[in-house]
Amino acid sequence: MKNSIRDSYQAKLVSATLAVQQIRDGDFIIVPTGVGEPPELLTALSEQRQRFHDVKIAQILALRKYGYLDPATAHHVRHVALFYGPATRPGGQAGWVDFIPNYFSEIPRQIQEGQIGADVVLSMASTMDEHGYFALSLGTDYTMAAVAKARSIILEVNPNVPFTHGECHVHISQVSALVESSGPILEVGLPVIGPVQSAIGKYVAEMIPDGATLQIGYGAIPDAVVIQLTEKHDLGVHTEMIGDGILALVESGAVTNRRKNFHPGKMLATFALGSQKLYRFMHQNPQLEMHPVNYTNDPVIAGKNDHLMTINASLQIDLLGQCGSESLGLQPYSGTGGQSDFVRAANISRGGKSFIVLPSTAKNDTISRIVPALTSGTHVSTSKNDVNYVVTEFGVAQLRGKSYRQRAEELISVAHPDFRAELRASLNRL
């Protein structure tokens, strides 16, 4: 390493403590994507709270309960949820955590055009190259357009935080200030796998051929779908997020990456989510390339890979096909995230299929998921013309191409016997 940047590596290198000083009130202070979330640094901004007054802080799926999460300090720093996870959604669902609506492949634009604000960036990164670069490999997302936009970039370098291919790397002269800490990155276990998700996962995994390209959402039925894929051949990866799941698919030989035909031999994504394993396999992968989510979840640029298949869960489905998969009437519980994006790109594809996945119940089969019409004040998070293939327990629904009655009829056939009398009845409100 030239000592030219060695020193200024030294010079930049503070405490936790003073680099948020650099923060001034009234900034907008950008937050990447869950595990790419800085401790040291929210922890420090959080113990001086108090002295900042109208600072915000946007982030997608916060996952730690930082103590600027706080109802009676909200005035001093606010969360600004972009995707509500589980340490933001109480503070939503109260009224003190604010919430900006977003199609994530968005958002970088969004940041580039003053939509949203960028006066600060604070991130995980990864040790400093010999060149002088580190890699924001757990969450490139949108925060490099905040990087290019930002007063202040302030780095929380790990030795755990893998160093990845792709555009996600900064320079030691853009950065302002960089902390040390070298404690384990969070790890996100994967969900717990029942007999419903595994039914629904059987049917997705049989309309997925060898050679197809995937997107795999978060959650049990997602992943229920990855363990059935462990036999296919040259599966190809173009996604959001990768986590254990697809790092399963690696080593089972399932995936490749030699049959794509956009960045062949290349598996992308734009955030991470998983196991130490997974960051250990991230790092200097040269099969793995990290993008911001421009690039990654563009629905056209996604769809250029042939054969592309998504697969993403909702929470509720009408017979129309409309998808509420972020409230619960107007209860809000997740955000938009990359859904509608991969939907479109799946549309886009030659040979693509978009699922949407789901349990026809909830609360012990006592409700229905398949609904005549969406609950009051749900958010519509992917339109009635973009869905095609729903999937539950009990089969697989088809609807792009299929007038309003047959789309219900569709959803119909894969609700549960138990609603299938109800839902019936209201067709003629169609």
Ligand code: COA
Contents of the next structure:
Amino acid sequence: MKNSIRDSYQAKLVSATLAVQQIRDGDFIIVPTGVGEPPELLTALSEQRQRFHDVKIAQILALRKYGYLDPATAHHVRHVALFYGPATRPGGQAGWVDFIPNYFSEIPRQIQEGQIGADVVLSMASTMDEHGYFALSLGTDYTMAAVAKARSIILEVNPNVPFTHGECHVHISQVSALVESSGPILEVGLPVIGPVQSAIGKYVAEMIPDGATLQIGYGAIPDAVVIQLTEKHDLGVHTEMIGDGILALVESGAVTNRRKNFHPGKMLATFALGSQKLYRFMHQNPQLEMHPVNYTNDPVIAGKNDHLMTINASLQIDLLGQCGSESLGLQPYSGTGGQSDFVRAANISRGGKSFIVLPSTAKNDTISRIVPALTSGTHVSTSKNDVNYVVTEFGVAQLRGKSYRQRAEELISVAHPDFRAELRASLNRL
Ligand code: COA
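Okay, that's the form predicted on its own, but what's the structure of the form predicted together with the named molecule?
Complete assembly follows, chain above in first position.
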């Protein structure tokens, strides 16, 4: 390593307490998705939050409940969610966490155009390589767009962060301050998969051909699909989130990426969420590239993959096919994330299929998730014009090209039998 690079690193290395002093009143701070959030920096900012006025922190999927997530100090530092997770959902529902609706693929553009501010970036990063580059491998997402725009780029360098290939690198000359940490990267386990999730996974797995390219969404059912694909051959990956499910497919030999027509031989993703084993697998692995989300999730770009199979979860669907995947009535639950991006990508892909997966009921079979009309106030995540395959534990409904009446009949055929008569009775309203 050149002395100038090493000197520059040393000159920028400070304590977390000092690093967050680069933040100014009124700043908009960008933090990457999930495990890319930097714990030392966000803890230091939380401790000093009363010093600041009108600072905003924008993030998709915040995982940890830092001190600044506090209604009493939200006028000092306020969270702006781009997708609610467990740490931010209560604040969103109570009104002291804000929310900016978005397609995940478009957040970088909104940052570039100044619709979403980006004065400061706080991010986890790998250790620096001999050329002076760090990898933002855990959350490449919209953070690369913010790096291009921000006044201050403050990295938390941790040797447990994988150094990955792709378009995820930041040079020491772009960095304003560095802190070092050494704790393990936060692990997020696979969700519990019950018989309903397994039944849905089986239907989807039967429709995925050898050689297909996969996008696997967030939630229990996408994971239930993944574990049923281990006997497939030559699958590829072009996804938003890389997790342990995909790692299991690589280990079983089902994923080879050899038949991909777009980025053959490579898996593409924009953020990681999983175990230490996953993070180690990502390190210096030439079969994986981490790219900004405006590349992985752009429907036209992702749709260049032939036979793209996209699997995403929903909370409720009406008989037109409108997917309410992110709220329960007016009550916000999550966000659109990449769902709509990838449904549209599958529609563009030659031989592509999008699957919206959901159990037929909620709350011990007392509520049908297939409904004549979405519960009043429900936020529509995926349009009726885009949705295609809808899968419950009772089978597969295919909607594209079908009339309102035909769609309703398809959806009723996969509803829970206890609710079918009621749903049929609503048909004369279509
Ligand atoms: N009425 C009432 N309650 C309902 C309901 C309905 N129609 N549908 C779901 N619920 C409840 C469930 O019972 C569950 O409650 P519990 O936690 O008390 O058991 C809760 O809402 C969550 O439902 P579940 O089906 O378990 O959700 P999930 O964990 O599989 O997650 C989301 C689903 C949130 C990931 C998904 O809907 C989402 O956000 N999709 C959009 C984003 C996306 O797809 N991104 C893809 C790229 S990463």
